[in-house]
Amino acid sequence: MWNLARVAASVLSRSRRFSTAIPGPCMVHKRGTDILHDPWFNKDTGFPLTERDRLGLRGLLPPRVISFEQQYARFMESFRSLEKNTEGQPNKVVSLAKWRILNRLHDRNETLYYRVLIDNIKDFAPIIYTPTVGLVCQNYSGLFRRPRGMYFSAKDKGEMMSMIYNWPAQQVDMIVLTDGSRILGLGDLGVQGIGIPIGKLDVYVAAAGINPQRILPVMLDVGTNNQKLLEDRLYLGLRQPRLEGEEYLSIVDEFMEAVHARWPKAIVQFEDFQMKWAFETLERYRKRFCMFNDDIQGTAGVALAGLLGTVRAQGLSLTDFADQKIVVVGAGSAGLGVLKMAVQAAARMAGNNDAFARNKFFLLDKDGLITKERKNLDPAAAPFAKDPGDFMGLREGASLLEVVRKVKPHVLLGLSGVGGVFNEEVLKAMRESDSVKPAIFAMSNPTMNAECTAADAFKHAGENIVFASGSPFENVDLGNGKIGHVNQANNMYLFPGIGLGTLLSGARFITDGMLQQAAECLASYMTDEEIPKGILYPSIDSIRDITAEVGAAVLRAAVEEDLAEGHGEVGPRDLKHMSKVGPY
């Protein structure tokens, strides 16, 4: 019998096929150096003599065929060369140097490149995304080679429709887009920003199986404020501030309009916009076009699945998680679409009671709790703003210590984007939580924008906490044989499984529903045995299982919404079949 995960496994399967020959003919209409050129095609030195004739390569090629294995193992060892001949020197100079290797060989074969990362996804998703993307898309002008992806300026206005159509692959499934307003926590990087689609997409394939021909990241350039980069010489993009207004949003419109002219089911994701625009753009299209906002929705779900695993942690059941006390510090994007998906799901388990959910959870920002007396209220972050003196006489503006001192949270919960801003005197007060095991996420990326390190919340908080942060860093030894466990919560536990279930499904539009199952199925992912230990997400080895669920639970959300249309050769009344199968 079929079930809905053995339907995402088996397009997971399918990019086993970068790891050799595609399996039957494969036309390729170039010869010679065309083909060598091409990473698709290229094969390096494993193209045997019979080709080489076919294809115009002899002659063009050292003699000796090298098979795939041995060029895998080659490049496994020339890595590993690397890593030794680095050691010691500081982390920017090995991390770049990382990069470029695992780059060069991205430029040369994708075959053995998709190969390589899918095998070693846990050493390597550090370098092609968090947090070595952010470091590379602040040198990117100085470290482009070659183009990959595509380029929408504000000088293409009018012209979108037509340029779409520059780009070769006949079929696009996944599109990562940016305008570089607000890459991670390092603000407006311009056109420099193109490098977190690059990784995204790349996670994409490695973890969701996504054809790597069928994929597009893209660059939205309307402009940079960043005064650094306008005065740069090598900077790429266009020497003009940033548009505004309806100036700025036509711009947007005309690509979407564009892309999904010519692939109506393309998934596009949004990524890394600033908060103003991220916060417009979701509302403006989610009804429209298939698409999301992984700041907002993709960290909402897995900061969620923490949130749920933290209570599993504390040996209750989830539906305690509606009595929970949560301080969040950081009302961005980020922040506010945490908030909005930890109301509706404490609001779900509390018998739908909205106002009891809203009371359990505290905003704050740079000027501290945010009130219904704040002046200047953000729109986005006014339902979550605290009538004055409701709880404990809190005040506005009231700082994140004396909140939580008063408040005694079970969650402290940081996407300010602001390094150390749970400092050693927040983290001492963390102590009297009325929660037996309290939780601190320190989600800002990259690791120098962490809330906190993971050292200083055992050190500071106690042993007895759960700790999760959006940076890599190492357990920590507590001695007597006790480990501090730090959980990453990334966001690609989640965005590749909701690319995959919604293109499963073939769903016009990405729900709330969708989204809630997706962070529902990860925190239920972890066993009995790993919760009460603080382990709240899995390894990152397992990324292309954890794929295949949470995308089989977007999946069967798009069933029960009755918004599942199919794809390819799997229809509606397949997916309706398969969803009573029953779970994962």
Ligand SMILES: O=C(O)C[C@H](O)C(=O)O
Given for the second form:
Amino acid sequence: MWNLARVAASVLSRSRRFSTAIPGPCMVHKRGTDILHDPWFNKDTGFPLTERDRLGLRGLLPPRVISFEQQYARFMESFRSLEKNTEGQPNKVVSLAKWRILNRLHDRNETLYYRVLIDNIKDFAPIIYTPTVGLVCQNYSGLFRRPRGMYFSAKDKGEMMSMIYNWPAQQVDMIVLTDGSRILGLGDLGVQGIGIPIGKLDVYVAAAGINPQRILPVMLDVGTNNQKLLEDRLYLGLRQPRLEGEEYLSIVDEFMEAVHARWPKAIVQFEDFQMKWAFETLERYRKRFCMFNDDIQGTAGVALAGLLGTVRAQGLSLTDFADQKIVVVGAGSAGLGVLKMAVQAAARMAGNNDAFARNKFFLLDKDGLITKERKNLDPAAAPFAKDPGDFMGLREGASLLEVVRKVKPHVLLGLSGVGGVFNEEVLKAMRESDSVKPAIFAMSNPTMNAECTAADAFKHAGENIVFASGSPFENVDLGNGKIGHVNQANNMYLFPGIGLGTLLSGARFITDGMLQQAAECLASYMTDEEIPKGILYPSIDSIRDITAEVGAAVLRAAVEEDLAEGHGEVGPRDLKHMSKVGPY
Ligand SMILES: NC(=O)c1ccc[n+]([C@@H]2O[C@H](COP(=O)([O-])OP(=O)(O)OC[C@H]3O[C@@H](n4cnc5c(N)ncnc54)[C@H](O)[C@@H]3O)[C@@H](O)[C@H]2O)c1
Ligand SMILES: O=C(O)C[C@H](O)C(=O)O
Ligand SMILES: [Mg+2]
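Now that the form predicted on its own has been shown, please provide the structure of the form predicted in complex with the ligand.
Time for the whole complex; same chain goes first.
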């Protein structure tokens, strides 16, 4: 164990009661109903009589003081009875009802909200995060009650530097930013995509203990190309086509500069941008601002950890990763991010033999296998394009089924956003895999966009597979007391730790080295007892523990790269000292 892991863990344990990565006095300048209507400070009926006197609350609440624990029990009782009362109703109705009850608490009393979220993360993550958050975004205009976060639109050009000061918090540590152009696998949802930054930041609070008063979800509304939304009279965003080219970039530039001017150390996580802007903004900003793209970089680390776990599950040594044949379905921001990091890792293991490593990967998009013959080959996909006919005569545009039948891959990994592309035939073809324990990663979100279900994977590809999906599925009962374990390969296992480690390090940039350490930390987290059972990632119940470890790994990498400037009272020299290996 490292001292830094202890620092990260202690930040988290300090935040158990009232999540806050940064200790310090919390001054309340409000009084009376202003406090009751402010979810940051509201304690509902929990205000003790002394506080009611001091804060001008006397007479504004029913007289009985209800303790925090009683409020907690009351909420959980309501939640459980809602679960009971909605039994048998359509999934969508039940999920939205659960989201509403949690959202009302979020809007009223954040202290209680985050307490129940942290304690019940396994039950509540599928509501505030994928898959329900997707449904919420799709229905956002109808569900909208109170604003959360900030909205910067194309109409605000020239005003952002002053608008940023409208945010009430003095300090912001974590921002999650989207332009709503590729929300999960649901496409362009325009301003309705704000649900994603809100959900991601809830995970930051629950997993990394980030102070809820220092998070900021942001929507950059540059229009939408979703015709249905443009025609919807209740749509809450700009009713215009998306800005393109320099016009688009000038909006993002202005936002980034405004953030940097007010909070120079805030970390900006780019989320669910369509591919062209995902890559372009990452290149444009990563050396100027403290930012990362979660879909490209967070996903890559989580997938790589799972791929390395798969090698271990086959009883092989990690260096055998270089020999695995991997078919990646989806050449978007996520698929290409995964390929880049996985090829780099394989090349390192093959003695820096990049060409050898690339040979083992096969990339497909909606038009089939990508080869150098592809017309208008995307420059980002070009390094992974095959020579046509190179591998068993596989041609440009070969279908997924043909590729799987000929390649007999060790791993089939989907980031296509298309539900069901791993159909029965494709899954059955995986039975001929060259691996004794083939892996099927259906990573697209939400559930209906997963490339296959867990049950279908075990049914058609065989019981000896390793399975992972981006959204949660139940473990599969294989009969005879056997269980097919379902992993959730989701970037939530990394992004909170990337943010926490970067924040505590005080680094101004997030480097490849920091991200690599994050991935390696996740990869080595699972024990030799768990891995052979096909368990590649920790249970979400352990998300705070894995986040502390990942945070420490990122922090240590920042120290090693001489980027750590320190945070709060902990200076760069302290961090250097704490980075030395040593017993507790
Ligand atoms: N599990 C995770 O942590 C995680 C992380 C990031 C993204 N995702 C999911 O991955 C999906 C894709 O995200 P993205 O940002 O790469 O999207 P994207 O739009 O940038 O890319 C989608 C890619 O899939 C390809 N595709 C479409 N239909 C296909 C088909 N029938 N067969 C093969 N390929 C097809 C497209 O050509 C494109 O290359 C989304 O559903 C998203 O939710 C999951
Ligand atoms: O949001 C998620 O659940 C993961 C990922 O960032 C995605 O875009 O699907
Ligand atoms: Mg995303």
